[in-house]
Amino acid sequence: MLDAELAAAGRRRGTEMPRVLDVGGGSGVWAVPLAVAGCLVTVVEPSPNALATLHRRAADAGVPHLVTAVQGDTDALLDLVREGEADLVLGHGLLEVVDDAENALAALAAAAAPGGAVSVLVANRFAAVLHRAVAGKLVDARRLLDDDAGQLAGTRDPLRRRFDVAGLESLVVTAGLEVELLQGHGVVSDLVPGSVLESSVGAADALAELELAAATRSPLRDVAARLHVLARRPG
């Protein structure tokens, strides 16, 4: 899906490389493979330690010239990068931890070029409820279910919020983006024990096919571990 988006961006740019902005990109889990694939990638990340790891990863992969690291916070994004320049903007694991998710998503949208895409990956509130219930943490499961933000307030919950399908879609539309795809990520793959994959020939391929088929089908999509939106800036 992102490969297709970047291929289209490459065709639009002709001889120029597609430009990707990875906001909160950490140590380059997404950025370095994208650079290896032939993209110019800018990573905005507040942690100097994560950026140091990013530099090492890019160097080890032979693409340090294709990765630009910028230390800074999402709330100052448009002071750090040019508005309307990126063919693809990534906000993966970002909206759960920022102070203001609405403002953060608006900044991601503004950083995308007209016609460019924004990819958002977030933790799913209902998946968190189910996982805690299955683990026997029934009080925490109920608290997550009742909390509008899907947060375990008063605990060491690392996330400020979790999302459901309706809330995420509304947030994306409010940012002025057009939703093209809203799917689950980790619908069934996180539930299958590794021993099953190791003991059965073809199980990995079968799981991949099942995951792909379930990703867009409600209600399976709605309880995936993460929710993924690919949206477009009009223009």
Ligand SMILES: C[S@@+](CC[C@H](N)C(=O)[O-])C[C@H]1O[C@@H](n2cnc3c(N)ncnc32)[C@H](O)[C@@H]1O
The other form holds:
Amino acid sequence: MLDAELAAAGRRRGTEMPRVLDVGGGSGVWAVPLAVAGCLVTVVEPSPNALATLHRRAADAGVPHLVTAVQGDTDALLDLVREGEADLVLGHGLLEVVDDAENALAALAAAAAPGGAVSVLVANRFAAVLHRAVAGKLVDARRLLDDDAGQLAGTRDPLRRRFDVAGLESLVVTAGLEVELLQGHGVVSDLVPGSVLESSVGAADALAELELAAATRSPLRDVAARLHVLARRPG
Ligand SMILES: C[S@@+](CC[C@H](N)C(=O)[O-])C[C@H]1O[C@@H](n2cnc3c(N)ncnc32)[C@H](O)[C@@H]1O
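Please show me the structure of the same protein in the form predicted together with the named molecule, now that we have looked at it in the form predicted alone.
Zooming out: every chain and molecule, the one shown earlier first.
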């Protein structure tokens, strides 16, 4: 989903590698494949355990020299990395867990180069309601639906908040970014039982095609498990 952005960054950089900053990058699920694809990646992440796994994963993939790990968090982001330097800044699975999503996104935006991109992937509050309802957890589904932040308060909900399309768009615009793409991830794929995929040859391809077609079409997009925004810092 970021290929076009990285190709454009590669063309802008000429002989240099595109620079990616992955904030809350965890153990490198995104960072390591991006390094393998030819990017210079910096991961800012508070968890030492996640960073240890990131180091191992980068070494196993043969790209330890392309991945820089920095222990820290969004509050101190601009003390840890240079402002306006990254071609692409990732905040995947991050805005749901930080203290203040608005401040965190403002820091991500400031770390992006003018004309650079910020990719944000977040959990969708309405998908969380549907998934609980389908699993028979009707009381939880109703509580999630009624909670302003889309959190299952009073439980061990690991997320502080979930987002909807309008709330996410407004957060991105408030951070001074221009929304270029807002699409759903996991519109239907998270709902289709595995038995359906095993039932016929070609079912997996058909599902992938359906998922792609639904990703940008409202209202299906609006109930995807995750919402993805690709936004641009004005140049
Ligand atoms: C759900 S994980 C996502 C990991 C990775 N981005 C991915 O998509 O696989 C959230 C990560 O954010 C990190 N995190 C939590 N609070 C943070 C903060 N204030 N600043 C930066 N990272 C934070 C957590 O330690 C965790 O690794």
